[in-house]
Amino acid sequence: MKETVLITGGSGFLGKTLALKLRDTHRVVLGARNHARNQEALARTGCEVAPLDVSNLESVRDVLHQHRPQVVIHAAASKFVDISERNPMECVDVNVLGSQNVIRACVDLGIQDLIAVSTDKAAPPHGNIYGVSKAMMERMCGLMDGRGDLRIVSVRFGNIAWSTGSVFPIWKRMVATHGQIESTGPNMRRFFFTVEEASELVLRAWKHIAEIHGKILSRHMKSAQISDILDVWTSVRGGTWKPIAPRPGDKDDEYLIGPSEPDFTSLVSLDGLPHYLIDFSKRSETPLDGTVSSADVDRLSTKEIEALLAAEPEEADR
């Protein structure tokens, strides 16, 4: 019998990609609260779908009772910085209380493994409530690891190119509508990851959960200045761009490892690749020399930016 995996936020870009990778070897259930998106996920992946609102504990318990997963990948989130700034209660309901509900139900029902998807915005200093809410999730996961039979690991990474609501689909719609991109942060620098790289990190965390549970896993990522991506976009895909006022909550740079974290972070090798492993329960015997910021890591080359822009999924217009 195949092991059952439940993916919260399963109708999202990352959830569907994980489903496609796992469906041949596992029974995959995609849980999300938007019924229309659930039906799209069903059509795209062929996996089971379930109505699931993580902010409602009984909804989480109902789905876990019905489908009895051995593993939960918690990808559900209120993830838009500007929307979270305008609607902080909803952000906390989903990202903090929703994560609490998932953890609590997993402990109560004897789930084996939980992999929680985080973000570079969880690293200090926190510039917005979204980052604070994800930092809370990371800490809850670390402190609740080992309750009952549950093993928990968090994964932290930067922007997933072409994910729902991210800048690339927004820019595409702007160019199609009036031929010009309006950028709120051309001078900002951000970490960028493909959805393939993001899903591989989630699956690697699960593969090595016996070694790294209770911790946060990340890995080296390159960054890009937004104006550089805009210049490549207009060169390759057309249109023009202009700067506009920044959104509330945005900042110039993000951290994978923030100023208070190097003493708790080790550089480890998993599957022959270097990763950062953060363990807030104790100081590292081999701490990092300093922070890992989008300002000081390697930059994406023009060819790498072109490859990101070319990796457009079918659903990017939605």
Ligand SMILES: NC(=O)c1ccc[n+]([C@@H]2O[C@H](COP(=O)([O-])OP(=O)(O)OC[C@H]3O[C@@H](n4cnc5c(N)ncnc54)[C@H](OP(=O)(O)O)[C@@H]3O)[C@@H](O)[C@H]2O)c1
Given for the second form:
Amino acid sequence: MKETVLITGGSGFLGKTLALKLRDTHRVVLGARNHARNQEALARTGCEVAPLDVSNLESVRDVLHQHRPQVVIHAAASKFVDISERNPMECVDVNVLGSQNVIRACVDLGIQDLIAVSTDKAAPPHGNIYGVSKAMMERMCGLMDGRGDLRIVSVRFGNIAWSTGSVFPIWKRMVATHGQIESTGPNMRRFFFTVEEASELVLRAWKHIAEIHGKILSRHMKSAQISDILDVWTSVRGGTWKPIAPRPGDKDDEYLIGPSEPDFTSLVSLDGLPHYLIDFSKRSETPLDGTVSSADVDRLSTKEIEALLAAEPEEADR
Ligand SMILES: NC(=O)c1ccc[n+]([C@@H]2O[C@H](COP(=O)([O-])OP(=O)(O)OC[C@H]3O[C@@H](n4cnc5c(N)ncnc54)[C@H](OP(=O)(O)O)[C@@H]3O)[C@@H](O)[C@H]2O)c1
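Having gone through the form predicted on its own, I am curious about the other one (the form predicted together with the ligand); can you provide its structure?
Everything in the complex follows now, all chains and molecules, and the chain you saw is the first one.
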């Protein structure tokens, strides 16, 4: 019989991509709140969908009881920095309380594996409540690993190109409506990769969970200065751009591995590829010799930026 996987936030950009990758080999259940988006996810992926609100413990329990997954991928989140700054209670309800509910219900119901999706914004120094809320999730996951039968691993990465509400879809709308992109952060540098790469990392964490549970898995990502992406965008896709005031909570750079973390981080090889593994429970015997910041890593080349821009998904897939 096929193993059952519940993806919280399954109607989202990452959730649907994971569903498409897993549906042939697993029974996949997608859980999220908005019925219309759940129906769209069903139509797109053919997977089962379940109304689920992670900030409500009973809702999480009901879905786990009904669908009996062996594995949970926890991708549900309130993920917008500016919305979270304006609505901190909602951010904490979904990202902190919601993650607590998912972990608690997984322990109670004897779930085998939990893969929790985190973000580079969880790395210190935290610039916003979204980052703090995801750092709380990572720490809860590490500390609750091994309770009951549950193995937990977190996965940390930077921006997924073309994800819901991210800069590329926003810029596309701006150019379509008034021919000009208003950028809140041309001087910012951000880590970027594709949703394919993000889902591969999540699936790799699951595949290797026996070796890495209790820890946070990340990997090398290249970064780009937003003004460089804007320049490529306007030359390839047209329009112009201008800077506007930054949004609350945004920083110039992000860390994949922040200043207090190298001592707890090891470079490991998984599937022949280099990854970062953060284990807050003990100091690494082979610590990193410094942070991993979007200011310092290799930059995406013009060709790589062009490839990211070209990887535009269908509207229905976002
Ligand atoms: N996109 C990125 O650049 C990026 C980078 C790093 C990490 N991440 C992380 O990756 C994960 C997925 O991101 P994404 O880009 O796929 O986001 P997304 O497209 O906005 O999807 C978020 C999903 O979470 C669901 N959700 C939100 N609140 C919920 C709740 N209370 N209960 C149940 N479901 C809830 C949403 O559906 P409803 O609103 O209908 O419930 C939606 O299905 C998130 O954890 C995010 O923090 C994303």
